[in-house]
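Take a look at this one chain, the form predicted alone, written out in C-alpha cells.
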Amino acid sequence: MLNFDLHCHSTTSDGTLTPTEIVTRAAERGVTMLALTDHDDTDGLDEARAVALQHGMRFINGVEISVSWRKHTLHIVGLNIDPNHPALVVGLQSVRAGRGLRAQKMSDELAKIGISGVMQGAYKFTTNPNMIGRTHFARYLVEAGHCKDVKSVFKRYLASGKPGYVPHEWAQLGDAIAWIKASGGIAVVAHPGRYMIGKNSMGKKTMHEMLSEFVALGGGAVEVVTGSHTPPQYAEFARYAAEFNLLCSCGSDFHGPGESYRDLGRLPDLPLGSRPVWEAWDNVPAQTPPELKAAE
C-alpha cells in the first residue's frame, strides 16, 4: 500500500500550517510521496520540498489554479510543474491580482446584512495577504461567534446564492491548462465530485461536457480518491477516468486539522485498475507490487 497525498495546503495560500509543518505533519503519518498544492501560489514549495528531503519523502512540485467554466468554478491542481517557468509564473500573478476586489466586495456583503468588519478581520488569519480567500473570512466568522465551524460558515453566508458569496472571473480553463503544461507538469481536475452537489451544480451531462473540453485542451488527469469524495465516487471517477483516458489522482485537500475531511496520509487506494498519475512520472513505483500483480 502506497501512500501518496497529491494535494495539500499551507499558510502559502489558505491553509494553518506552514510548508515546514504540512510537511512534517505528512511524514509523521507515513507519506512517501507529497505535492504542496496551494491555491494560485508556488512561494512554498522551495521550504517543504527542503524539509521533504531531510525526511527521505519525494516532493511533487505542485499548484490549484482557480477557474472559471460557464457558471462554474473549477479548481485545477498543476502536478510536477517548473514553479519558475515565465508562463506560469504571469499566469498566477494575474490570477492573484483579482483577490483583494472580490474580498472587498464579500465584505461589504456581508456588511449588508449587518456584519462589519470582516475584511480587517480576515486578514488577521492571512499570511500571504496577496491570497486573502473565503476560507480566511471564514475563520474570522468562526472567531467572531457567526458560526461554529468553517463548514458551517460555507453554507450559511459563503457558498453560491449566500449573502457573502461574490462570483468572480478566474482564469479560463484552456489559459490554466497551458501555463502547467508550458511549465512540464499534468493538469489534473481537482475534487470534481464537489462540482455536483450546491446551487449551481452540474449533472452528468455538464460533467461529461467538461472532461470532454478538459481533455481536449490537453488535461490529463482527473482526482479519484481525495477528502470529500465517498467511496461511491471513487469508483464513479475511476469510470470517468477509463472513458475520457484519464490518469487518476489522489489528495487529501488538507487545509488544517479541525478543518479538513481527511488527514494526511489517511487516504484509501485508488480503485483497482486505475492508472496512477505518478506513471507518468520517472522513478515511482507502480500502485500494486509486482508480486500481487503477478497473481491477479
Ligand code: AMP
Contents of the next structure:
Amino acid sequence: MLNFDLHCHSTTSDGTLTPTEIVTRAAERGVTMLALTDHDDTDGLDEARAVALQHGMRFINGVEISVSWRKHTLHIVGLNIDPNHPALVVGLQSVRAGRGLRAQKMSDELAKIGISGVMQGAYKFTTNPNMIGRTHFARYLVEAGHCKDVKSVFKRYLASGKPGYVPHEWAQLGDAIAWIKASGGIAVVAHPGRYMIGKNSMGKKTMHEMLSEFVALGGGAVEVVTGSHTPPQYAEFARYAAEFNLLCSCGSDFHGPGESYRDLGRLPDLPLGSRPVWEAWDNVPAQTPPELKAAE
Ligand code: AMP
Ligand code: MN
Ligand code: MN
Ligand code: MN
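Could I have the structure of this protein in the form predicted in complex with the ligand, to go alongside the form predicted alone above?
Now the full complex is given, and it begins with the chain already shown.
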C-alpha cells in the first residue's frame, strides 16, 4: 500500500494544527509523500517542508484555490507548484482579498437572526486572519453554544441557502489553472463528489461540462480517493478520470482531529488501473503499486 496524502490543511488556512504538527502527525501515521494544500495561501509550505525533510518524507508544495464556476464554488488543488512564482503569488493575493468583507457580511447576516458578535468571535479562531472563512465562524458558533459541532453549524447556518451564507465571487477557473500551471504545477479538481450533493448541486451533465472545460483550460487531474468520497465514488471518479484522460489524485482533506472524515495516512489505494498524479512528476520518482506490478 502506498501511503500518499496529497490534500490537507494547517493553521495557515482553516486547519487546527500548525504545519509542523500536520507533518509530524502524517509521519506518525506512516505517510511517505505529503502535500500541504491550504486554501488560497502557501505560507505554511516552508515550515512543513523543513519538518518533512527531518522525517525523510517526500513533500509536495500544494494549495487549494477557491473558484467560482457558473453558480458553483469549486476547489482546485494545485500540486507541485512553485509558491514563489509571481503569477501564483499575485493570483492568490487577489483571492484572499475579498475574505474580510465577506466575513463582515456573514456576521451582519447572522446578527439579523439574533446572533451577534460573530465576526470578533470568528477571528479569535484564526491564526492567519487573511484567511478568515466559514470554518472559523463554525468553530466560534460551536464554542458559543449554538450547535454541537462544526458540521451542524454548516447545515444550519453556513451552507448555501442558510441564513449566514453570503454568495461570493472567487477566482475564475481558467485563472486558477493558469496560475498553477505557470508555477510548474498540475491542477486537480478537489473532491468532485461534493459538488453533486446539497442545494445548487451539479447533475451528471453539468459535471461532464465542468470536466470538459477543466481539460480545455489545461487542468490535469481529479481527486478520486478523498475523505468525503464513498467507495462507489472512488470507482465513479476513476471512470470520469479515464473518460477525460485525467490523472488521479488522493488526499484526506484533513482539517484537524475530530473535524474530518479521514485522518492523515488513512486512505485506501487508488482503484486498480488508475493513472496516479505523481506519474507526471519527474522530481518525485513514479512508483507502481505492488498489485499492478503483480498484474504486469
Ligand atoms: P470558505 O472557503 O470560507 O467558504 O470555507 C470552506 C471550508 O468550509 C471548506 O474547505 C471546509 O473546510 C468547510 N466546509 C464546507 N462545507 C462544510 C460542511 N458541510 N461541513 C463541514 N465543513 C464544511
Ligand atoms: Mn477547509
Ligand atoms: Mn475543499
Ligand atoms: Mn481541502
